[in-house]
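The form predicted on its own is given below as one chain in structure tokens.
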Amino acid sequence: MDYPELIVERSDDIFILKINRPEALNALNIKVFDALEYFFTTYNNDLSVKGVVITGSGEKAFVAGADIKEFMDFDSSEGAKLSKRGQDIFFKIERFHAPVIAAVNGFALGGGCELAMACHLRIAGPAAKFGQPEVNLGLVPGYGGSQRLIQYIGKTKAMKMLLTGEMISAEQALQWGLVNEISEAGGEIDLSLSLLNKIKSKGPLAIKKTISLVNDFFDNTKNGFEEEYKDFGFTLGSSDAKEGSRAFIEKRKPLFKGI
């Protein structure tokens, strides 16, 4: 993929993405967002990875917002088609097969904050700073930050969040459950990959199924105890499910193929 706005790594089967506008706070625009879209649709269905990381560029930021200078000027009919496609490209991430880990490494402000959110999982630096201050533009979020940052810390605290406009740092967001962990200081993307690399000893398929369960919790549209079962029984069912289970009478570790 030919974009300069994301810097992409392979290593072996897992992905580090880095957000490259360093002089703009990488902040997001419509390139980083066509870059986002290639990828996680190009790799939607890929079970060779096992995992992306996605990060900023620079000791400043993860990303510091949206590129405000980009739709300043637009009307209520192509802020509203801003904000679908956004939301639609988050949901790529949200959905995607393997763990995506955002690696937080600075300000994760507005559309920063929602990329974060986006994620799977969420390792911030200590210098780390999270927040929603679209208010401070006469905005509201669009890139579902609105709705997401109410199931990661509740409505009283993300209420509060999104009326102030204030930021949260990373021990805050540790303790109210926006993060899972805080790593040393530049040691954001290390402590990515090693719990990436925890995940992927574990069975393929019940991993993309595990991320796709969760996600059934908070669609309306399913009932997610009824798929919970319908999984339960695929992977049962699964030549994965019959090699860990004679692993573990055998005391061994299991070799899954993702079948």
Contents of the next structure:
Amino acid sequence: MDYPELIVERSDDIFILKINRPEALNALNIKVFDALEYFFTTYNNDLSVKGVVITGSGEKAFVAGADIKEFMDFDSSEGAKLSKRGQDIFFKIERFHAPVIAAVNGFALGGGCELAMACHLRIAGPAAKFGQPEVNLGLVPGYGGSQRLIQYIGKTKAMKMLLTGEMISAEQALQWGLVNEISEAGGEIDLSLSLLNKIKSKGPLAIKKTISLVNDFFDNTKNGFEEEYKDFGFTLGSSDAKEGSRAFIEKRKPLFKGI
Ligand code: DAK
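Form predicted on its own done; form predicted in complex with 4-(N,N-dimethylamino)cinnamoyl-COA (DAK) now:
All chains and molecules follow, beginning with the one already shown.
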């Protein structure tokens, strides 16, 4: 992968992706989207990948939004097309087979808050700030923010954040259920990795199916209960489930193979 806008580090079965535009507070431009699309398409369903952390370069920002300088000259139809493309890339993240954690090391605004919300889990540093300030620019969110924010914090609070464009602190985000945990200052990546290390000892097929079942709840083309019994049958028939039960009886750690 040769995208200077996205630093990709692999440590065994876990990737750390660092959005690398610190001079623009890691604002999302088309090149960042290209890089994210390439990564999440390449590794989609590669069960040897057990988790991904997404973070921002520098100490100030996770991602301060879509790149205002890039999109300001787009017309309506270009805007709608790019918005759809961004949404599709964020769906790839949301539907990735292994957990993706946003390690939010600073501002997560507009497209940055939307990127964090497309991830499965969010770890915030104490100085992180979240917001959907699109209305300040005369815009609505373009990458799923008007929908996912409601899923996480409910209509009342989402409406206020979306209408005022105001930022909320990491503490507030934790209280409202937008983030899972707050790390020590500078400890967002380590805390994310320790969470991924815990999850990666579980059955990879079960993890993949769990992610998709949780997503099914919000997919009005699917009946989540129906998907659940099918996936239950599927996982029960897998070699991993046999190994999991055998390991329990034999009082040892299971050796899952993802089959
Ligand atoms: N885009 C481009 N550059 C940005 C940026 C952004 N979103 N945010 C910051 N920068 C740049 C600044 O311009 C500045 O560059 P220089 O002036 O030094 O060249 C540099 O990063 C440092 O920023 P500041 O000097 O402003 O830093 P401060 O600490 O004073 O302030 C801040 C930090 C995060 C409060 C401030 O930078 C800020 O308010 N940033 C903008 C936040 C924002 O409104 N973000 C956009 C949200 S709207 C679309 C789809 C979706 C969207 C748009 C289009 N299409 C499909 C077309 C979504 C839009 C959004 O995300």
